[in-house]
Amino acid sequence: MQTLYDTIVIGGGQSALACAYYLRREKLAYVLLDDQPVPGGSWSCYWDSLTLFSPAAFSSLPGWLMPESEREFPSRDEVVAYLTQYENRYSIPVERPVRVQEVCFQEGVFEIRTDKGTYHSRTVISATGSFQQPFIPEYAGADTFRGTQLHSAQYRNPEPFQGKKVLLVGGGNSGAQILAEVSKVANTKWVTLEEVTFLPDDVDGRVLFDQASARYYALQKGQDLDATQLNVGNIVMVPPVKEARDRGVLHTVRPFVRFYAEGVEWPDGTKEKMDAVIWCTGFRNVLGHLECLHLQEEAGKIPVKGTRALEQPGLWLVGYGSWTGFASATLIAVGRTARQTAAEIRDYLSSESKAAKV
């Protein structure tokens, strides 16, 4: 007989683990299906020198604080170690590597079809995030460029760019941090849609989270928030970025218009040779496994109330960003939406059982 789970969580990263913590407390029968060969979600795939913006205590999942780091902010490897230990600490049932191909709904039961067979569940939590769908904007002539192109998802360290001329594209924190280290070994130029703004040196993830929380609660109460109390800027001044500023390399230019074989052409018609382009242009939500459910999708989002899918009973989406809960793509905040999701699943399963007895 094949197991019928109360819920199946698709994913094995921070959002999936937070959900598992609360599903465990609700005493539900569940399993995580993780397509990665080892714990840690997408964290082990990020570049080598990546660090968090906040101290460990402000970067923790529910139930257990991340161990203190020897440095100001925990490293990528420390996050991976924490997620691995978290999984073991709570004996979270994970099957890996299992790649979910599609999720269908047949006669009141979800069929989760994978490369390791079909699983069955009464409910599903999709917690696949976005890392596996990097976004690169379209540019004329991109296929003619003979240099190297890679997304930040594939970037590991600056060594391959030693002595080269490198274009970095993207105005977020990944662009600033990768520029900071590549500029030590290469001739770099930083392209952003508009001029970036830098946060004060004393502002890190703790302050940003507190401000985002204040904004969230003010909106919930229908109140206006005094904008003068908020820091204006989008780049967090972590130590490597501060060092890059001191070297005078944190300058941006507006986008080029097209590629040619040896480089890029700027709006004034000037051509400039480039050896490589690193795209720090973000990601899109990984939702292809839900296509069998025929849900509406607009701008990469499925209609939800909180984390519950409006068009498919028994389906929840956790950790995809603000549209699935306040700051839900962060370590510190995903616990809030995970707790609510587990409670809703408990109530849903209870109501379904009562209805079946009538």
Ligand SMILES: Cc1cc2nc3c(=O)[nH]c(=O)nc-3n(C[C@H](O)[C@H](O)[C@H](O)COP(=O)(O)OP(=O)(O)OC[C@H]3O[C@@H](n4cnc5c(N)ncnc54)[C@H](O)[C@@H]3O)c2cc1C
Contents of the next structure:
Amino acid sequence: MQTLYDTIVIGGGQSALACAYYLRREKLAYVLLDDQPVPGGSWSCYWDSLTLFSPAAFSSLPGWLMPESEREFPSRDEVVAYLTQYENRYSIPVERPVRVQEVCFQEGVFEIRTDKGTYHSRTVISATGSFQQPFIPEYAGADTFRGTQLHSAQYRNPEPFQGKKVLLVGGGNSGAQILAEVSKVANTKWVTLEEVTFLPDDVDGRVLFDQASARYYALQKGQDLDATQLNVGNIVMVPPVKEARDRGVLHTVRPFVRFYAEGVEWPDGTKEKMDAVIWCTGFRNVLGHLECLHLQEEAGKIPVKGTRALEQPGLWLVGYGSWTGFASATLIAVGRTARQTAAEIRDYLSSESKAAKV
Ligand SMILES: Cc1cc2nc3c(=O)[nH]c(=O)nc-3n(C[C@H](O)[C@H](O)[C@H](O)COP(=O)(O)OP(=O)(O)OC[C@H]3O[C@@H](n4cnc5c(N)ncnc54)[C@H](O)[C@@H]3O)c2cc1C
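Moving from the form predicted alone, what structure would you give for the form predicted in complex with the named molecule?
Starting with the chain above, the whole complex follows.
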């Protein structure tokens, strides 16, 4: 006999765990399917020295605060340990490694095809994040470049770049943090679309959260906030980035125009040799497993109301960023959308059951 779950959650990262916390409270029959061999979602794949932007108490999932770190900001490994303990603390049922290949919908039931067999459920939460879809912008001649190219998703530590000439592309916090450590062992150049702005030294990532909150609540009230009022900077001055600034390496230049075999060509026509390029250019949502449902997709997003898919009854999407709930790609904010999602699923399932009895 095949089990028919109330809900199957695809993914095993922070978003999936936050959903599990509330599905458990709603007493629904659910399971998480995660393709990773160990808990922690994408966190265990980040670079070795990565630290959070905010203290532990501001980086926690619902129900249980992340234990205080000995340092100001918790490390990557502390987040992985926290997510692992969270899973155990709430006895969250996770099957791993199970890779969901496709999700189909037949006669009111989801059929979830995986590399370990087929599962069935009445509803689905997709919580697959974006880490498996690194984004690299197109540049002419990229395939002719003989140096190394890697995305921040593959970057671990500065060791392989010792003594090299390295171009870092991307004006976010990943770019700043990786530049900070690679510039200690290599000759670096930092390419961003425009000048980057730095947060004041004495504030941390909570300010970005507060800015996003202000913008969100203003939009809810139909107000348009003055962008300059909110734009206090986007790079958080964590200790390694401060140190890089003090060494004078935090300069940016505008993009090159094309690659050639040994390096890149700048807009004024000059060529510069490079040994490696590290792309810190972000990610796209991982949604390929939903293709079988033939949902409209625009700019890598599926139409939703809150987290509920508008075109597919019984499907919710959690943790992909603000389009699936305000700041939902963060540890602190995903709980809010997870709670709402579990409540909607409870109501959906009970209205389905009532309809079936009539
Ligand atoms: C460099 C960096 C620094 C960051 N710093 C912070 C920070 O300081 N604070 C903060 O709150 N956030 C931070 N974030 C954001 C945060 O790490 C991510 O938003 C978060 O990991 C997203 O969680 P998730 O559960 O949605 O996705 P993930 O953690 O990516 O988990 C998704 C899971 O689903 C699995 N999966 C994917 N596809 C399938 C499939 N088809 N079948 C089965 N399983 C599948 C994945 O392998 C993974 O285990 C940072 C992110 C980066 C990249």
